[in-house]
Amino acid sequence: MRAARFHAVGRPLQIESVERPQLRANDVLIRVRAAGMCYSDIHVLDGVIAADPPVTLGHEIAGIVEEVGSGVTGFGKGDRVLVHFLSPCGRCKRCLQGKGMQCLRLFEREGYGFSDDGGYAEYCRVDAERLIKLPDDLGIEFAATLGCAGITAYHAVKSVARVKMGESVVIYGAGGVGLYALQAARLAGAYTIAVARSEARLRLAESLGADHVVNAKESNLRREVRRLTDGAGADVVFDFVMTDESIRNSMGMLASGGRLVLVGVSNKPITIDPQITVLKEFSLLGSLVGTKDELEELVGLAASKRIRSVANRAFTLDEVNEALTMLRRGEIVGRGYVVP
């Protein structure tokens, strides 16, 4: 089979012919139908996020069950499935508290597309415990992007920020994750403001229900957000950009007692003003990815059309490096995906 493999930081992925994976007792072989493209793949190529080369990238994985291991029950050939790409142990204190993304062994276990082969390939081998069945009427490319972009956004809104009805929420960065976070915040009953530098991204945010959009290149963000919130500031800001500039702006947008949720990833330190954090009683929160239970909830919301797809640009496996370059340059509006 063909796969796009990561070998070293600073080098493009290599399209290679590799052996089809052999199944262990609890494994399922998936014929990949769509693998969403995430900026985390850029971070792997740049050395910001560690991976275990050589490895096939692509952690937003959806497809059709081709074969099941001898110990697998509940899945059979032909089932449409989505992968939850991280693997909490399910037994440690944090897992038993329902906080799988704080699992004490999370980064020692399988991470499909990072430590274990992912979905930029014709086939992918996954532990059956990491699979979710998909409804027949849910688009496979839509489902794939829920596997990271969607569940990252949903977890941040629902479980980390715990957005409530009537709160004002700023989505700072209207990329794939931000656009799903916008929709999750609207479902929670929030008043939403989307911030981006691209008019195309802002128009897409409007089409997905943003109450207001603000162009970061043309507006004084702090002043505009305060104007839109009757001078109070936002109750919650989700920062998907993660630069010193975005953090300064985010803190300047927050109302007293507001929550700043960091969802983007960076290997560079950022500056937090301790004085304003104390005087305004701000909360600073980090958010990783959602649990498998949350992903199942999100699939239900998508199937009932309460969450709309932002998957809108398909690439072949041979185009994956070109597509990642476009992603790096911010040229993909919505979410791209690879069809192996």
Second form
Number of protein chains: 4
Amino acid sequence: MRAARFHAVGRPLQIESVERPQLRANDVLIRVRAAGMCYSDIHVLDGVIAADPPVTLGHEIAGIVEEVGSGVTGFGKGDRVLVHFLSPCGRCKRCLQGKGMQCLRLFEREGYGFSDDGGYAEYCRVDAERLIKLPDDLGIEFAATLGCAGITAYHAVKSVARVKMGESVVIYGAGGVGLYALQAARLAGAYTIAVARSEARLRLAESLGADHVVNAKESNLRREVRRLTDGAGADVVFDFVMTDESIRNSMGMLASGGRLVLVGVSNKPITIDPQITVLKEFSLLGSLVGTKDELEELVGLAASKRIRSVANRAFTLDEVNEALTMLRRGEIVGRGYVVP
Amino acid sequence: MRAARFHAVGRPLQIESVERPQLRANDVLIRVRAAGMCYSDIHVLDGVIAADPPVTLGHEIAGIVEEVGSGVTGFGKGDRVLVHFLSPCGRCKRCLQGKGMQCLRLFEREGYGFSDDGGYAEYCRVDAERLIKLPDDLGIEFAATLGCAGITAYHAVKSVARVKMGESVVIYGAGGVGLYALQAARLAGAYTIAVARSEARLRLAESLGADHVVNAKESNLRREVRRLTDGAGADVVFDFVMTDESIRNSMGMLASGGRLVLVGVSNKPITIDPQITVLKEFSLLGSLVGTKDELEELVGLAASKRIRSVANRAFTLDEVNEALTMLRRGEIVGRGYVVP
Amino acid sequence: MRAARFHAVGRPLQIESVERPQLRANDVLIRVRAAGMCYSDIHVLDGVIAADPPVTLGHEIAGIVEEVGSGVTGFGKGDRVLVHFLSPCGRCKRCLQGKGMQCLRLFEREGYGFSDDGGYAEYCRVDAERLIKLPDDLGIEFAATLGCAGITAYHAVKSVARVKMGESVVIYGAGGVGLYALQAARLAGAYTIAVARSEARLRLAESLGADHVVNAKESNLRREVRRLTDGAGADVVFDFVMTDESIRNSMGMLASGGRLVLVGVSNKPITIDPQITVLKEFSLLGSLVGTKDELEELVGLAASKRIRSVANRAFTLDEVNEALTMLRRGEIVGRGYVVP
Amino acid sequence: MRAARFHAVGRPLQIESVERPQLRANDVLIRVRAAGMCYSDIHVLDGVIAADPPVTLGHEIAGIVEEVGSGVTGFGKGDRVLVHFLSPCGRCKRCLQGKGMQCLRLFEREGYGFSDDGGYAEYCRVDAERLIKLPDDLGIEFAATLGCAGITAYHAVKSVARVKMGESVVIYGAGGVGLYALQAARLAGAYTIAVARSEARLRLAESLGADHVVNAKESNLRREVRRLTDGAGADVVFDFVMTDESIRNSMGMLASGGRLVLVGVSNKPITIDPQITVLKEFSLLGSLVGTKDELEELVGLAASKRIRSVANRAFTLDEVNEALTMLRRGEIVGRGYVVP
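Now show the form predicted in complex with another copy of the chain, given that the preceding structure was the form predicted alone.
Next comes the full complex, this chain leading.
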């Protein structure tokens, strides 16, 4: 079968022919139908995120079950499925506390699309434990993008920031994750303000229900957000940009007691002002991806049309490197995905 | 009456004679019996914290009621009282949510010892709303140090970090606030590790119930804390030092899902690594002082001997500048206080 | 001025002429424009809720400021206002914890429409502290019904049950409070099932966004709810009926770990099965009304059209006794209100 | 080997000879050294709790590993171990939320001492997943009683009631679970009041750190508790008695916003007053046993002497029926245990 594989930092993915994977007892073979593209792929190429080369990238994986291992129950050929690509151990202190994203062994275990072969391939082998069955009426491309962008946003909004009805929320950065976070915050009953540098993204944010949009290039960004929040500032800012500038802006937008949620990957240190952090009792909260339980919930919410798809640009396996270049340049509005 | 007053940044306090304050309807005149000394006093002298000169410093104020205004009920001459020196408005959104330290008008209102005359004086005038009556068996010097050091620690442990039984907690910095935080964390059922550079402070921490003490100069500080927490790292670190070095160490000591609580005042930016913050889902939590409700609770816990005094060095009003110099040099172990 | 006043248990309200109230320094005189009708009025007539006769009933009060006391700031003649009819003290332990509905002195203080004259009158005198200014585009009848029905629902959903995105919620009883609770739960991102005996109410629930409606007369009520929640049962049931039958049904609908919220007033003891309560770790949560902070939030959500009005039947002051009889008989679908 | 087995409701346990169990791949064979006695055993005999006869009772099981199955890692012969007798599935929605006691399949799975053979036998076979290794310095009898009494108390205090520092807590019933709950509440920083009918139990409660003890026979029980809590009432009552009388008393002792935690098993309906529940916003919280994670924490706290043993009466296997009779009559103060 054909796959887009990562071999070394600084080199493009190699589209090559590999063996179809053999199944162990608890494995399921998925015929990949859509694999969403995430900025983390670029971080792997750049060496910011460590992966185990050679490895097939693609961690937003949806498809059709082709074959199941001897010990698998609950899944059968033809089932439409979505992969939860991280593998909390289920037994450590954090897992037993319901904090799978803080699993003490999370990075020692399977990570499809990073340490284990992922979805930029015709087939993908996954432990049955990590699969979610999809409702019939949920588009497979939409589903794929929930696997990382969607669940990352949902977890950040629901479990990390714990956004509540009536709160004001800023979405700082309106890429794939941001657009799902916007929808999740709105679904939780919050007022939403989307901040981005691209007018196209701001228009999309508006169409997805943002109460206000503000261009990040605006000189009075912080003042504008304060104005839109009755002078008090926002209750929550989700910062998907994570530069010194965005952090400074984010903290300048927050009300006393506000929460600043950091989502995404960056190896550049950020600077914070401890004084305002203490005087206003801010919380800075790191948010990783999300648990399988949250992903199941999100799939249900998507199927019932409370969350809408931002998957809007398909690529073939052969186009994957060009597509990643477009992603790097910010040329994809919404989420791109590969159809192998 | 005599008072130690702040006139300008960079100049020592001036011990001078001022008028005894006139009472308004809701005021109480307190004969100050002990006024704890806090590093914030030094921040005022250095211009790091803004105050309204000329003003009498001293925000940890305990004493005896001398006189009450015409509208005051519930207090009378001779009552032993403690001052809650900040004044949440009680009506804004945050106050109604029970978050008085995040009051949207906190710094527009009375702040005894900063914007309004404080306790380094023979008498101090305070709105009756801000007073707590003291149990007979609670030493007045002990009580005074609860007014800022104690309540800051208690709030950080109980309401910001929400320390729970069985958690492991690092107290990084064992000054007055740290030593109360150590006791509060222990009272909440946590395992405690005290980190400091001074052996005298570590010995005091031990005598107050620290399960382990580690000298911060130790080259393997982070590894040592990890060893003491079964390799997993601490659930919570209270960082009272707030330098780049301490923050780096603190984050290196934390378990996945850990909370890093920032307490105190500093105008030096700090640098954090966003990657570990996200990958381990850390929370960085600013913590200010504490509410009157929390101070009342703490007074009760102190009176019932669950929290012990760290007030252990008395100074006269005339010695206040020397005492502040000692405080600046780290020569006071425990909490110093002025007896006017 | 004319007012509908309660004189004794068992007797209808008396429509009579009384003096226009005199203002004290902090009072505001409101020209009542709409006063919502609540089942609690009937409880007062029946002696189930204690009131202080003679007293003007009506605790859902909206109108126009006619005059303000000498000490009032922030309100002036012509302002459109809504009354928060309960008066938490703002100083007790619970108030300082942000739990105004658990104020230790709640029932010693003003309760407009119960212990103090309420809104079934041309004018009503209220402490300025209890007033909320209304946005221009919010209908005054709608606003009135938020004052008890709306805020009771909002508080129960947001602060007591703490309904979260993706949860399944049963609204058991679709009167005024139930219909607002339905909307609040939906706004919080939950799946909603409305249960009632009246088809008219179920239709209204559907039009307000209920995902499912079930007639309470159905023999398989519990099984039906379980079917609609994938067999697991609901995460939350709001029981507005509070009879032995409804409680038994409610507990039979709940998933393990479920929350059963009791809202409303009843003097009939209810029976619960401790075994299922323990084995499934149910929570039974009493919910009273809501805080002023919550009411302000709700007003904002209503003004931004996230909550829709259920005020749909107007009565004159002279019709108030007939209207209460209709309410008692369940003949009012939605919320009735008096226009004095 | 010899075992005390349950054959039918209404009949005493039968001490008989049975085969030593065969190990499957993931099993461990434990040589039982202590098996604590729980009132649930009596509920099984009485038919209040369903069990699967014939079955060996005893669900508080500590001992020494005798043999391990072929697939077991992490345990070896000679290890001192404690059994977590319930088996949450680890995969359902509740388990992934960290709520193992609300597992949707909890009662379909192993329950040692109820549906699967327990510890009133020379040997006991347990899935390795359910084992906790004991620290060397923790007495095996003490450890055994943590397996149900201890963990039930710890879970109720920490995870259900979420007792916080400075709260006032009533322990209503001072049997084995109550005495551990008393210690857990105290460890969490609460003020504790023990209520029981037996002076011997009240003396034991006192020696374990109760701040106050009150005899339940006292006519002014509720008033006495109110007096001891400054008139406000208790923040939390743990009701281990669960009769109409105890519930009425418990609710009469609670402060506004108070939590009433129901622990234990009873098939007798209880009556509650919905009016006070709503007016004071009480929470009634069912609490089952506790998770393995909590049990590991508790073992650590016991080993570090923050919780003390209440195991104080040993019986042989032959004495088990007499011992259960004593337990039924309330003649065992503290926790009894069987040494097979």
